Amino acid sequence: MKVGVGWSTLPSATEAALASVERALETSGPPALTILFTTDAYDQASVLDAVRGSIGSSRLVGFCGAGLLTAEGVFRQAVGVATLSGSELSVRTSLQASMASDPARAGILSAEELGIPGEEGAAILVLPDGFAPGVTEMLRSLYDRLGPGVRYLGGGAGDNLRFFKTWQFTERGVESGAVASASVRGAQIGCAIGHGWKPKGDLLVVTRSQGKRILELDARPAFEVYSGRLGGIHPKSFPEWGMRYPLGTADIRGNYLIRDPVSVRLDQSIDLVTEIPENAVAHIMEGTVDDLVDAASLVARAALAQVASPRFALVFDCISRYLYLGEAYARELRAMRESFGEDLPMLGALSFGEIGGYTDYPQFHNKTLAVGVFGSGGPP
């Protein structure tokens, strides 16, 4: 397998288009795959068209997110392509547009696109519009019909904190509230999350909630109870206090699942980026820079050491992580840099949610870095 990666920050989205796709085609040749992300600066039915028009037969799959991330740093206005080439890869896409109206369906009809059921060793990438209710709907109906033993990665795309429109887009074109996906075959890939952040005074229970709205913790309004463990909070202040302190839920081996909040109603409801079920039994999570630059360094060695000749680092990490940790940021980004190696390409997208699990199924994360190594061989 040989891998290209190419990323231009010029302000035209057909020549940023074409350049980040040349550059790429120079290492690895006509590919099988080509993944790309784009940023909201750009029309992104160009970028595509002028991408299309150089990877032939190509297989596609995409997203806008709120960054591009490179060896060589961030980029918030960016277009970045990684092609992915050789004779043992096999790949599908699907696109489906129903993924904002009708999650659950969203995922059978990927899953049949896709057509990988129980396929040991394969991969899905998944790309949902992050804005939209149902991604955890819509990953169980995917895995409902993929099973276990299949790998999964992605994150949710987004826009430069606008919150008004997301795209998604295949070979076959572009979308919005809708999800992108491929299934790859013939490629070793490794698979790793983390965040690093900890459990911070005793449990809630969450004893009110509607989809991405807690009403009540522990059978009282929600803001009262989380502003009452924080020491007293200003509603106005909330969006600070809930970028440094989320809420987690944890698995019975003790990882915890990121709610992100992000703000506070008149009637002391909270509102959440994703869905958190009534009845679950959360913390409040706090998390130093060091905590969470040491997690992003861990979660790129656990992902290169499930391959044994590891050709393309595939980054998803969130964009609230991106916010909180500020200049710090450069650290997490070094750190992945530094466990991949200098000499392994990557790229990644600061995502409105992340895609994997700590098992075989997965999840839909907040605040969290999912990382995919792409390589070839036997087991490492």
The other form holds:
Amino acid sequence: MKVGVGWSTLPSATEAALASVERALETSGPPALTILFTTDAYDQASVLDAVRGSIGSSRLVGFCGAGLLTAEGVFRQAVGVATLSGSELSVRTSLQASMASDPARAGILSAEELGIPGEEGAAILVLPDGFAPGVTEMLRSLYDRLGPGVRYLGGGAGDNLRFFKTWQFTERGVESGAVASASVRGAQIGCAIGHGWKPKGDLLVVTRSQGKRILELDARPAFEVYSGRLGGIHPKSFPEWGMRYPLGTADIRGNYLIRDPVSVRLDQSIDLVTEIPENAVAHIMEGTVDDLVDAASLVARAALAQVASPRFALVFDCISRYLYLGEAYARELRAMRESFGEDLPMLGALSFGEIGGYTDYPQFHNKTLAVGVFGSGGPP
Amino acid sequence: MKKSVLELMIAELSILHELASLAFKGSLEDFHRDCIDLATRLFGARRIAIAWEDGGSPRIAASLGLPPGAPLPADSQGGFSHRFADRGERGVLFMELGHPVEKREERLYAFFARKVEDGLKAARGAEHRARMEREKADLERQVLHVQKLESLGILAGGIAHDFNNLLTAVEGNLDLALLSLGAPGASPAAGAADFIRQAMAAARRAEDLTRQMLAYSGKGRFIKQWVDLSALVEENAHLLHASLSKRVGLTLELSTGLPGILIDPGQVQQVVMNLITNASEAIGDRDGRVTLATRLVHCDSDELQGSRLEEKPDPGDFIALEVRDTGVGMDDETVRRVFDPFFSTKFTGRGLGMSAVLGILRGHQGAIFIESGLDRGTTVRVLFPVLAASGSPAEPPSAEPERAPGRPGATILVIDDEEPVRLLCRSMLEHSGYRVLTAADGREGVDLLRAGSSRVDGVLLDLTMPQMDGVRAFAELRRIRPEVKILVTSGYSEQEVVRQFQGRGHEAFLQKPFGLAALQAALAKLLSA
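Pass me the form predicted together with its partner chain as well; I've looked at the form predicted on its own already.
Every chain and every other molecule in the complex is listed next, the one we just looked at coming first.
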């Protein structure tokens, strides 16, 4: 397997796309899979058209994120392309516009296009609209059809914090509010996920929730309880506090599924980026810069350790981590780079939710880092 | 990424807390979903299945990550399974974890499994109860159907019995009248007249019976007017006293100043008499008391659900008429059947008593409640709605038809499929000086009018006939001769006739049975209109 990576920050959609894809193709040659990341300042159809014009019959999957992650840093306006070639690679793609209206059906249709039920060894890249309410449901129906024999990795599309519209791509076209996905066979793929957040204080019971909205914690208004646990905060400063102190629910091995609080309403309910079930038991989480950076390093190493001959690292890192770490985000990126090794090509996106699992079951995480390392030689 | 013991303990505490809330909450589908959500989110289960084994291969009720035909997760490495029995079936929870179960985790899996088992048993219990309820309801419907058939049988038998008695009296007296008229040397006029009077009396009792039957059906003839119910009861107090046994006292608790209600006074009197008579008979030969009370009450829809009429009136104000007795009371079975036609606890049945009461109340959009228990006496409460546009009590109309001179020489076409009725009408009309044409059904009547239309001054038209019924014949007759006068007759009430004509208005109606005077008066009024 050969992998090429290219990116461009040129302001023109077509020029940025062409510069990126041509640079990637220089290394990979004609690809079997093209991964495309954009940011929302570009005309998305123009970017896709330019890339499609250069990749021949390659399958393509991609989305628009809040920023592009490269070996040289983070770019809030850029086009990035990774091309993977090799006769051993077999790729299928799916683009389901029904994600917003019927996420479970979108998962089923994706599974039908991507693979064979019960198949072993393939990797599934899943790129849904990160704002859509039913990502968890879509993932469940996708998993129900394809099972635990394949690896799941991905991230939610976004629009650079405007929270207006997201875009997803395959070689067939561009959609908004959809889920784009690809199944990749013929490569070794190691996946890992982690975040570095730790529980703080006593547990909280989500006594009343509706989708992404928590109405009550411990049978009291959600914000009142949340604020009380943090010593009293003003609703206007809630987004900043939410970024520093997310919620997390534990699994049996002590891993936490993070939920990112983004706003508080007049009725003291709290809106999250992703849904949380009623009766879930949560903790307020906290994490230092060191905790998060260390986690990034561990995640990168865990993914890398699963692959004998690594060729390419694909990263989905939450926009919220980038905002929380600020300038220290460079440390997180450097920690990943050092873990992968300087020579391993990498490309990533700042995402709105990350897809992966502590076990084989994939979940939709917040404030988390999901990494996939592609290697030669077929599944381990 | 290894966790500390403290981190694992905090996680376990959270999980225990969350598992404690897992329960069946009314939807099996939601419960399955909750189980799968917890198994994946808390335990990272790769596959999960909830299945039932009833002898053959497992029947999977819910699963995740299990393609059709795949082996159950317990067959794979790193699995956890829990089996239990419920109502003759074996339930199984399978989880494939993808890693060996650690000792410290076992109690969490066991707790989860127990919660799943409890929830599934609760769900099946609820389903079982719901099925039992459905079966009970089906059974009750069947019993009700059988009871209705039984009621119909009793009704038919009762009608046949009463009518046969009355017809015996009619036929026998008429035979005797004929004999007396033909007997040589007898004084025919005097003897025949007595027998005919006896026959007439029997016929009028038959007429009463048909009126009761119409009341039972709710299709009786109601002549409604604004009435003060207390005043109506008071006016009939002497009759009420007379209908009680001598050892039974009557107490009247009548509210004054009640709003007027729109009722048929005659029908409501029948209701009062029936209730009072039943109350008295419930006391029997003992000393006892019957109390009759009237008052204004307000009832909401919940209270009205208790009415024994299927059609419940709208909530609002009602005038209540309550009859309480200190009699023997009734058991539940008797209370349930008390409104069945011809049902009686007494050997000598009173025909349609309480079922006629039901019909009258139905015709007044009222309600009826009955409370009774053995040795506790009985209270029957009937409600009549107080209408918004309540009027003043009025004088009842005269029951006697006016005598009218008629139009001797006029030609009347009688259309009736019942030959005795047709012949009787011919005789009565000829006796009154009319010329008469007769037809045995609507079609023949229409043909007669068409053939000699100019000779016909009026039509006596029955409603229910073969070939062409009264409604269609009416339209045809009017089409041929728009100005022809038509008097519709029927054994049904005028309200029923109006309903059948559906606004294609008839101009005059004569209720069957009718006598000579009523026929003469109706025809005179029709022809002079």
